[in-house]
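Next comes just one chain, in structure tokens: the form predicted alone.
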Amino acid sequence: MKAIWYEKQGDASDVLVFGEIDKPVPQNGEVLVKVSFSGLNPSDTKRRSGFRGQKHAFPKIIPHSDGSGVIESVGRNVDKNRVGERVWLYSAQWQRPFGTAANFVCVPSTLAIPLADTTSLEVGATIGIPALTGYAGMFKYSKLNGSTILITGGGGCVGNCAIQMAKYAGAHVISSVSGQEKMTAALNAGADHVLRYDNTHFVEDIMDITTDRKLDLIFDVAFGHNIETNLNLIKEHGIISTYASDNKSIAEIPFQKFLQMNLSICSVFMYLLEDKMMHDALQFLNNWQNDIGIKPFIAKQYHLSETILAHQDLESGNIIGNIIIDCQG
């Protein structure tokens, strides 16, 4: 089969190789998926580059954890009726050497999730990391229905997906973004209000929107940078949930204020979601797909042979939307 792989960490153009590799065979409990589309996420490029000391875990790595496709065959102890099933994939390359940037991938059967008939394979490749991160970040301590929440970075892949999920769950959603195109993206996802986070009156504007009612939950993409602002927006007993702090990885927390407001901080690393949380997330995502559907947020599509360009585009920070790789043919 054709695949992309790397045998050392580094820049995409230096380490990614496109070529032929043996087609995998499903082992006990696994399914073999003919990959239609591979979803590219920041965690994939960070793992490839060794971001913040991440180790090169295997001699040869086929990248990408998310994807979509059709089950071609199954290993032992897997229902043979799954053959021919359209699925979306998550965590394909988490603690495993071979991910979805290939014509075929073998994964545990539990990581291949039936795809709703109304959801395209293209969109299916974008569900994994964005949707599971969004679910864990917003629903771990809250049901959201009737809540007023802030989703920062609403023009990003996780933020955009989170807006859609929160609206489906019945929340009143405010989002913050860094530019006009991202504002449009957040509005298209369904946000009730979208503000520029660099507005000098950002806190006042949100308080005007809520008529001075503090927020129930903040789902944040820049925890270290936003601490002071978030403390001015969150209610007592509120929740600040975060999945990233790239620009300020070491955050100084004003503990006394957090203590006196009885705030909860929820950090989200979707690869380590507990079984009950994952079960609930998958049920929510199934209902969401079947009830109203996922709005596509795909910016660019590349052929498998163009994966270097896809990685470079993602790392440029100039792409608004998901990047997917066509692995067919």
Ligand SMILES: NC(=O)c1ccc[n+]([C@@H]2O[C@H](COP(=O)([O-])OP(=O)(O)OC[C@H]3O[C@@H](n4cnc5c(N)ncnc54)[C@H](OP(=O)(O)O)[C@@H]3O)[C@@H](O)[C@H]2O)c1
Given for the second form:
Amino acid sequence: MKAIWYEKQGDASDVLVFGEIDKPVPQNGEVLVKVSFSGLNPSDTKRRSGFRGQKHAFPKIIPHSDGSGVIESVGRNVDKNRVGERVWLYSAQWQRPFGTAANFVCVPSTLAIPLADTTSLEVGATIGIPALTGYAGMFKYSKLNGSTILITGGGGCVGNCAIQMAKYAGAHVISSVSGQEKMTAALNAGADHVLRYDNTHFVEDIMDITTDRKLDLIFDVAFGHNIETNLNLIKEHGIISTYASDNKSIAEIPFQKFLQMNLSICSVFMYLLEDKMMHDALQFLNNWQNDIGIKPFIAKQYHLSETILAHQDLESGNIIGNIIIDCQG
Ligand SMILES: NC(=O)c1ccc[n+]([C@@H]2O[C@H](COP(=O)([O-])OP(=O)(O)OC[C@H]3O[C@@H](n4cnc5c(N)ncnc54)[C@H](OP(=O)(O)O)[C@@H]3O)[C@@H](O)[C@H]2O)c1
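I've shown you the form predicted alone. Could you give me the structure of the form predicted in complex with this ligand?
In what comes next, the whole complex appears, and the chain from above leads the way.
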């Protein structure tokens, strides 16, 4: 089969190889999926480049954890009726060497989730990391119905998906972005209000929107950068839930303020969701797809042979939306 792989960490153009590799055979508990689309996320490029000291964990790595496709065969102890099922995939290359950037991938049956009839295979490849991160970060303590929340980075893949999920759950959603195109993306996702976070009146503008009622939850893409602003927006007993802090990995926390406001910090690492959380998330995602459908947020589609360009595009920071890779065309 055709696949993309790397045998050492480095720049995409230096280490990613496109070539032929043996088609995998599903082992006990696994399914073999004919991959339609591979979904690219920052964690894939960070793992490839060795971001913040990440180790090269296997001699040969086929990257990408997210994807979609059709189950072609199953290993022992997997229901044979799954053959032919359309699925979306998550965590395919988490603590395993071979991910979705290939014609075929074998994954534990539990990582191949039935895709709703209403969801295209293209969109299916964009569900995994963004949606599971959004669910874990926003629904850990609350069902959100009636809550007023801020989702920072509404033009980002996780943020945009989170807006859609929060609106489906019945939240009043304010989002922050850095420019006009991202503002349009956040509004298209369903945000009730979208503001530029570089505006000096950001906090006052949000308080105008809420008529001075502080926020129940902030779902944040830039913890270290936004901590002071967020402390001016969150209510007592509120939750600051975060999944990234790329530009400021060591954040200073004004402890006394956190203490006296009885605030909670919720940090999310989607690869490590507990079983109950994962079960609830999958149920929610299924209902969301069937009830209203996922609005596509796909910016670019590449052929498998162009995966270097896809990685470079993601790392440029200039792409607004998901990048997917056609693994069959
Ligand atoms: N913990 C986890 O499990 C987990 C899961 C998924 C992703 N992540 C991480 O989360 C980050 C985002 O992932 P993604 O796929 O959503 O990336 P993305 O599509 O590039 O989106 C990131 C967004 O964050 C915005 N942003 C950056 N700084 C901001 C700030 N101070 N306030 C508001 N918005 C800000 C960016 O816009 P501007 O630059 O224009 O402001 C951009 O729109 C990455 O670092 C990724 O590795 C972590």
